[in-house]
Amino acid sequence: MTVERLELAPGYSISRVINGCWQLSAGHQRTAPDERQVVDGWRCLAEAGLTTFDCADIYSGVEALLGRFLSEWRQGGGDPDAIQIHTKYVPDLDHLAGLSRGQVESIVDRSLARLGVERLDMVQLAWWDYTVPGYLDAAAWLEELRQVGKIRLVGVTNFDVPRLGEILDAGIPVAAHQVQYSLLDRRPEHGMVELSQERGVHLLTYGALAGGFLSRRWLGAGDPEEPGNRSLVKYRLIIEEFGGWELFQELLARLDGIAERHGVSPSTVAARWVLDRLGVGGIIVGARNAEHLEENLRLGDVEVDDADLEDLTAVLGRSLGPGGDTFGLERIPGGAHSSIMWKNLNRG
């Protein structure tokens, strides 16, 4: 089984797939994850050459635990430098006007601590609402702290394109920006793609699978009432959008159809299309442990061709949304997508 990998930077590789951790934060799932599972998992996904994870400093718990890992991967014999590890830096909402550079220095260093590690690989910035100054000067900050060995890149998530063209007109070297991009979910195909492109910023995506609803799963089944998580929540948000349950019931089955003549399964082509769309470096898929190691692997073996794209846009083509720059909606205050957010979650 082949498995991808981009060079981000000179000398720096990654995993085209990489293992996401946010399903592991304390308070995503109703019950704490068993640790030595987790991190027993993981070590197969980097043994498999999945060597690339994405965290954020919000997610709690996750850095503390990628820092074991880490640490149980030296001692285990492993080579520290074939493990890739991303994480972000998220002020808090409350504190976004104030924000100084011994606030965003100290959340890195705090990364640092929970991560065993001398430099973080790349840190992300995130920042909640345009209205408040600050991001650039957020992002200057990170850079600063790249230049004197902290960071070793820099990047961005969820900015559109007006603002992330500012950050790399005032200089700052952003090696990738992490955006929500899938099948049901196209709007970096409104101008941030072109951008990146244009100016070298590789698109590391989440949400290929629609936290788990493109996936047989739910081929014929009927619209939750209740979504069991925070995720499926989002997702189901962004469903409607789309077109609706019925519309998405459709999708499904074609995305079925294709599965069955490449003989995988309907996720393993939603994330194959994700990876093949023009900019995209990488996506982001949930790691909990290593459940989904050989569906990941064989992600660098499917190919999505011609007559399989044609299905596709015969349902695409008729979809209403979601309208507008990425992370838009999320961005509507009293919206329904910003409404199920945490944003204090740094604690000033």
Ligand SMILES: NC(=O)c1ccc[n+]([C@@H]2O[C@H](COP(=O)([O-])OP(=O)(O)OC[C@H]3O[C@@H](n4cnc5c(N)ncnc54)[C@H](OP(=O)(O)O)[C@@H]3O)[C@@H](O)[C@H]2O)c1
Contents of the next structure:
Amino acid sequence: MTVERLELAPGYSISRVINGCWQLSAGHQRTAPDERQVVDGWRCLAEAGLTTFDCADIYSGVEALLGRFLSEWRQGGGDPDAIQIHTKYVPDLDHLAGLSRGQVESIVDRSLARLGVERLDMVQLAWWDYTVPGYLDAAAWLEELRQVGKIRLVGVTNFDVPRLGEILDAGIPVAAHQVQYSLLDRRPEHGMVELSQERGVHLLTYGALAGGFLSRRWLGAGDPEEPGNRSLVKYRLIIEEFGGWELFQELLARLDGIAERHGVSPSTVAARWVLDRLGVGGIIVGARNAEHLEENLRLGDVEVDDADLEDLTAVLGRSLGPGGDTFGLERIPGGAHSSIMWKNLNRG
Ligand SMILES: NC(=O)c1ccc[n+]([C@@H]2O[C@H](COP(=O)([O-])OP(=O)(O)OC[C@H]3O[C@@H](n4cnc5c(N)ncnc54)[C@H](OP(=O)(O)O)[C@@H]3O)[C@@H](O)[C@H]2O)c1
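Return the form predicted together with this ligand of this protein as a structure block, the form predicted on its own having already been given.
Below is the entire complex, every chain and molecule, led by the chain shown above.
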């Protein structure tokens, strides 16, 4: 099986399927994960070639757990340079105003300590509210920390076209932009792909499986009254923007038909579709364990062909949205997409 890799920066390569760790943070699922099983699962993923992990300073408990994984990996004779861990800097909404260089550095130092490394592979900046100035300063401070060797690469997440342009124009060498992109959410096609292509920024995308909705598990299923975890809550709203539960079920049925033809799962087809989009460097797929490893390894060998794309277009052509720029809906004050987010998890 082929595990695709991408040279994200000179001398720095990542697996194009990145293991997402939000699903393991405190409060994401109804039940807390078994840490021993998580670390063993990550080892299986890494040994199979899925060596890159996506994390955040605000994914409570996860940086420290990744630190434990790295330490066991080293003790077991694994090459530490074979593992790539991307984290984020997500300053609290309540502390955006008046953010200082010292505060940024202390959060970066905390990530270094939790992970037990001397340099962070990539730190991706998020900014909850554009009406509070400061994201250019924060990006510049991260860049300074890169120059002194605490960070290897600076990335960003959930910016829109004008703001990413501003950050790039300020001379910040943004290696990657993390955004939502899936069959249900094609907002990056409204300018972000074009800008990223022009300016050499790789898109690392989340949501390819809509938190698991884009899987056979949900084919023919009723609309859940209470989605079981935070990802499902988030993507149930995206399904609504897309056109509602019935149209989503039509898409799932099409995916299932395509999957049957190729002898893979509908999730594999949905994820492959994103991997093949212009500008997409890699997809971040939530990995609570190694349960979906075989399916995700099949990604390297499956081809979504013209007939498949025609099938999908028949449904996508009837989708309503979501419209606008990346993360635009999520920024509407008091809006449904904004209200479900926890914006003060760093606590200072
Ligand atoms: N920057 C941001 O704002 C942001 C936002 C969201 C996510 N992310 C990142 O992206 C990652 C992905 O999160 P997401 O919320 O977008 O979820 P997702 O990747 O769309 O869905 C993940 C879920 O799908 C199921 N799954 C995984 N592989 C599967 C397969 N081959 N077949 C069937 N089901 C499969 C798993 O559920 P089960 O374990 O229940 O089987 C998994 O937890 C996060 O962990 C995080 O690193 C970033």
